[in-house]
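Given as structure tokens, the chain that follows is alone and in the form predicted on its own.
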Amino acid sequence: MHRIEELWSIYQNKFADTGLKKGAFSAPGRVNLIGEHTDYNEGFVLPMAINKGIFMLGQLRKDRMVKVYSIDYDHLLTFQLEELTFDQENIWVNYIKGIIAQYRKSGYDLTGVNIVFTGNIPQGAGLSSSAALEVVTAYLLASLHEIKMSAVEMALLCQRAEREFVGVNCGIMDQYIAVMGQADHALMIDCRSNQAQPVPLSDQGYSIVICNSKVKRELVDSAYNQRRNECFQAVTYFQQKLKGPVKALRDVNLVELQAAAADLTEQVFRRCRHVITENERVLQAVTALRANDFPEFGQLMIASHLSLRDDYEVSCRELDCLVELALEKKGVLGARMTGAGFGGCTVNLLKENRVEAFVKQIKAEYQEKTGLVPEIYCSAPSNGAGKL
């Protein structure tokens, strides 16, 4: 990664000095260490912020214009504020201008910037990478523009420029970890009431480990659209038949799911029990995390793994050979997939001594079983959003 003196001399290179406000800011991606596919069913997740990020600078400018440079990309591109229409070519830019538009359409009254910006977070991952670039534009005008906004505020300004702008129907957790993040802490946020509360996990003897199987999540939409609906047809039939209010399935428990599995498709009943048990090992990964039993949090992973392979069937075999794989290597006390699916990364926990010795044993192997070689990136929880 350039260091930040780097960072401003690309930027001078790009840009003459405008003699007003300036400054550089981060933000970070982030990885979901249980709780998958509950979002949208308005339960619970539980992720942590990583130490890679995406890097910004920017001045303001005199006049209307946005000018935007992607260091990865080698590509400058320069648009008007009241011009912000979609971009099909440079896809990047849509998450910068729709940050924009949310500025704008909350009534602040935004100058022109230049921007320069670099990341580190694997694209395809399912690391949020996107949620990252919004997230430290979002940081960035406001920072410019002395825009006074709680990180709450923030967070769900990011979400709506992805839905509205970029078009992805996204939940609230990767918008709120980039910019809630914090050092030695986990998040766990309630996705009905917006609410987020820290979990401590900072025992100096474990490590969380992140491994990407380098398959591209191609299914993922179509695939994600299904289950969405696959809850949503569940949650009618609850409605009709429960007597409480049921507005999504973290409304319902185990034992009226069982009562209806007669009435649900085999395929719905499945679907159901992966999130309602999900929302459950959230719920405990919390509790154990806060009593520092990392062997309990590590079975939970690999309960919420087997969930998503076989209730959910949102995994792949790369991802259940990665899994696999860590299971069998010593001081490793649970793995499991992370993300929509499909592909992406898994997500390990195991004892810090034997981290090397981990990383060097997958690698070979899983580049043996699958012909692939993964990535592999160690990752204490980090700090979100912030000025550099």
Given for the second form:
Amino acid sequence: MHRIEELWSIYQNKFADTGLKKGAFSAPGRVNLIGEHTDYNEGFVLPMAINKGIFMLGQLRKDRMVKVYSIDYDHLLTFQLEELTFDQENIWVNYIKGIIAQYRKSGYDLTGVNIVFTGNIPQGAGLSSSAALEVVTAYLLASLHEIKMSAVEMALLCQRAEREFVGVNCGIMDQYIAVMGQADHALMIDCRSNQAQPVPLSDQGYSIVICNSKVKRELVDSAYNQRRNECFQAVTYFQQKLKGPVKALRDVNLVELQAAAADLTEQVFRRCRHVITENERVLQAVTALRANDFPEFGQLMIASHLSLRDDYEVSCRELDCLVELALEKKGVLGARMTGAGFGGCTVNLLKENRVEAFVKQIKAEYQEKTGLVPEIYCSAPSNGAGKL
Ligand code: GLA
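Which structure goes with the form predicted in complex with ligand GLA, now that we have seen the form predicted on its own?
The complete assembly is shown below, putting the previous chain first.
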């Protein structure tokens, strides 16, 4: 990671001082502990911010130009505030353009800006590097323009940028946790009310270990939208069938689902079963964590993985392999795929004193089984976006 002084010196090599307001900011990646594919069903999720992030420096300009230098791509791009077109070649800049477009759409009169950024969140690994880029950009622009907005408003603005500009129909989880993460806490987000409760998750002899399968999530966008549609299809059915109001799968329980089995396709039935049981598991996981019942938390993670694998069908051979290998290891309480699926990472809960052995064994065994070299990261729950 670049130290802040180094980043400023890279900045000064690229840009002249405009004499206007400047600042340095960061936003983290995230790992979701439990509650997968529940956010767009207005359910519950329990992510934590991780100790990897995006670091961005910027200064306002007197004109209407935006100049962005990506240190990691060693690429400088320039565009006008009024000229926000999708860039097919430099995908990364679209997250920045998307945020600017949303501020403008909300009526904020932005001026030009010079930006330099770098990051250490692995891309395409399901650790939300894109949400971090959106959030750090939103944070920088809000700070430099002295725009006051609540954390939830900022998360929603970033989600709209991703949906409308980048074209990925995501839920709120990734942007929310990148804004609101708290050190030593996971965050239980109610994706209907958009309210969150921090749940203490500090050391106590257990560690969160993330295994990157190194399978890039290629299918993810089309399969993601397909899963969403299956859920929405079920909602339309339940709206006609049930007496109470049904806005999302959040409003349907297991008994109601079972009673509808004959009317739904077997596949849609399983999708619903995942969402309904996963919401339940998040609530149980929060109770377990508050009671320091880590073994129970681990069991819920395992059940979540099986449900994602068999009912929601968003796992893949490599993720299953990582989970199976993990569960054979001493001191492992739980393991599951995390994020949208089809590749990316697993998240594991294990005894801290077993981490070293775990890392060594998983690396060797996963490579032997798949030919892929995994990357493994340990992270305590970290803070959300902030000033550096
Ligand atoms: C992606 C989306 C999130 C969420 C997860 C699955 O990360 O961006 O909104 O839906 O997948 O839980």
